[in-house]
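A single chain comes next, written as structure tokens; it is the form predicted on its own.
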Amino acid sequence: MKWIYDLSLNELKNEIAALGLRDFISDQVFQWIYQKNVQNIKLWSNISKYNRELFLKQYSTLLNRLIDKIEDKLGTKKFLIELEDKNRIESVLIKEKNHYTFCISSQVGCALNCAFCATGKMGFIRNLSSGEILSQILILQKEIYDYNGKINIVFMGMGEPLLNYKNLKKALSIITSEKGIDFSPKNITVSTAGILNYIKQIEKDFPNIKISLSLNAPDNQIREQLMPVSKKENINNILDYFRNYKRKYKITFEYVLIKGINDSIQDAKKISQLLRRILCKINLIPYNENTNIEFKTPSKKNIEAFKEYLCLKGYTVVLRWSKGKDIKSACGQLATQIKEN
């Protein structure tokens, strides 16, 4: 029995045609599973009983299993989701002032082993399928089923999205399709540690989706220590691409401030030079401490001084105190298989 969420609309159309059914039924199925978020085939009222019984034999429409859900006092919720093979991932629902944000995972674990990130300590287990990506969004939508306002989707959960590009692309096609979940591309952000070839590819395939780059260092030497991917993907090459490629939106640079590592005024001066002539905004994220990692959060004085310097140089800077720290759902804290000291 096939899991229906792993099928694109065209793949479903081909399978339905092979069953001898009319083409428009695939559109009806997509409407039920993605727009109405109804998994019970028996409730698909505009599809004949015969066809529903046929689908029951052919397809599984169950979402991945929700194992646990915890919430902090500000309304941030972390979801522990079990996959078919018993691996587990985490997704986060963030309640903002005027909207919600879905933080979505793309891999089980991560191969990049960034020094400050708990997910990297899990190691890489496997990529998520497109259906496993989509299932997270549908689970989080059920949590706010009566909400009709703005929702942002950010691929900033577990894993490096661009190293799972085939399945990410397939999922994004359904997320942004009018016949799928129908999210506006401008409300979707893909965060990356910097895989240049795939940054170029996603900007070609989805020109209205936003890119966020995890910068985290004032030069490639320090970045190599924090983010080993920099040994293969030199930050200067990535920044040259951002500097010379015209796009419709600002690039967001995520900069995790770590005490004594990258939080000095001298570091801020280097950042100011490094990002010159790039249309961008900078998100400063004070490091979220983890019992398994020795890094510390800088003092508020240092954080404010760092921000002020960049603002005086004309940059748009947002100081982002991550939500969900007390439930370990903040930036860099997602991990399902790390034992506490």
Second form
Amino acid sequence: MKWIYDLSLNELKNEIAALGLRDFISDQVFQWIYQKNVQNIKLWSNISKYNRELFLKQYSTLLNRLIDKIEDKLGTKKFLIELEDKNRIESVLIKEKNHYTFCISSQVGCALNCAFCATGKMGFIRNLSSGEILSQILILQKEIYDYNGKINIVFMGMGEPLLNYKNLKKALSIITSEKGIDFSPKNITVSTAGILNYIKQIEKDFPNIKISLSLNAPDNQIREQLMPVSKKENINNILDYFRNYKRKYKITFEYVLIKGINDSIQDAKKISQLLRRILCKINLIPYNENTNIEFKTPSKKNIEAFKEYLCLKGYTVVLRWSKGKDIKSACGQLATQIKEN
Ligand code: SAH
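Next up, can you give the form predicted in complex with ligand SAH of this protein, since the form predicted on its own came first?
Below is the entire complex, every chain and molecule, led by the chain shown above.
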């Protein structure tokens, strides 16, 4: 049996043709699974019983299994999802003032081993398939099935999305296509630690999807300590590219403020020079503490002073107190264990 969520529309069309069925049926199937979010093939009422039975024999339409859902006081919900091979991932549904945000994972674990991040401590286990990425979105959508307003999707869950580019691209095509989930690319953000070749690639493939770079340090030297990926991917090369490539939106820089490491006014000064002439926004994220990592959150006073400095230099700065901290679902707190036994 094939898992339907791993097929692109074209792949499904080819399979449907091979089964001797008419082409439009694949569009109808996409409508049921991605637009109506209905997994029970028996309910696909505009498809004949004969064809539905044929389908039942060929395809599994079940989403990945939701095994736990934890909610905090402000309505942020963390979803623990079990994959076919028993690996587990987390997705987060964040209730904002005027919209929802879906925080989606792209890998089980992560290879980048950023010093401050809980997912990094798991090591890299494997890439998610395109279907496993899509399945998270459909599971979160079920939670707010009667909501019609704006939804943002951010790839800020577990993993480095650009190191799973093939599957990410396949999923994004279905997420943004009219026949798929039909989300506006403008409401999608892919967050990366900075893999330059794939940043270039995704900007070609999806010019309206927003890129967010996890900067986290005022220069490459400090960045190498925090984010080993900077040994291969020098931040200055990435920033040069951002400076010179014309795009329709502002690049977002995420900056995790860690006490005594990257939170001084001197650091803010270096950042204001580093980001010169890049059309950007800066998101400051006070460090979310993790039990096994020694880093600490700076004082409110230092955080405000850091923000103030960059604002005075003319930058657009947003201070983002992460939601979901008390349920360990804030930035950099996502980590799962494989089910024992
Ligand atoms: N690998 C991608 C996607 C993960 S996004 C990336 O690096 O962008 C996770 C975001 O949370 C990143 O901006 C990261 O810098 C930030 N982050 C990681 N650990 C954190 C922590 N403990 N507290 C606050 N932010 C953290």
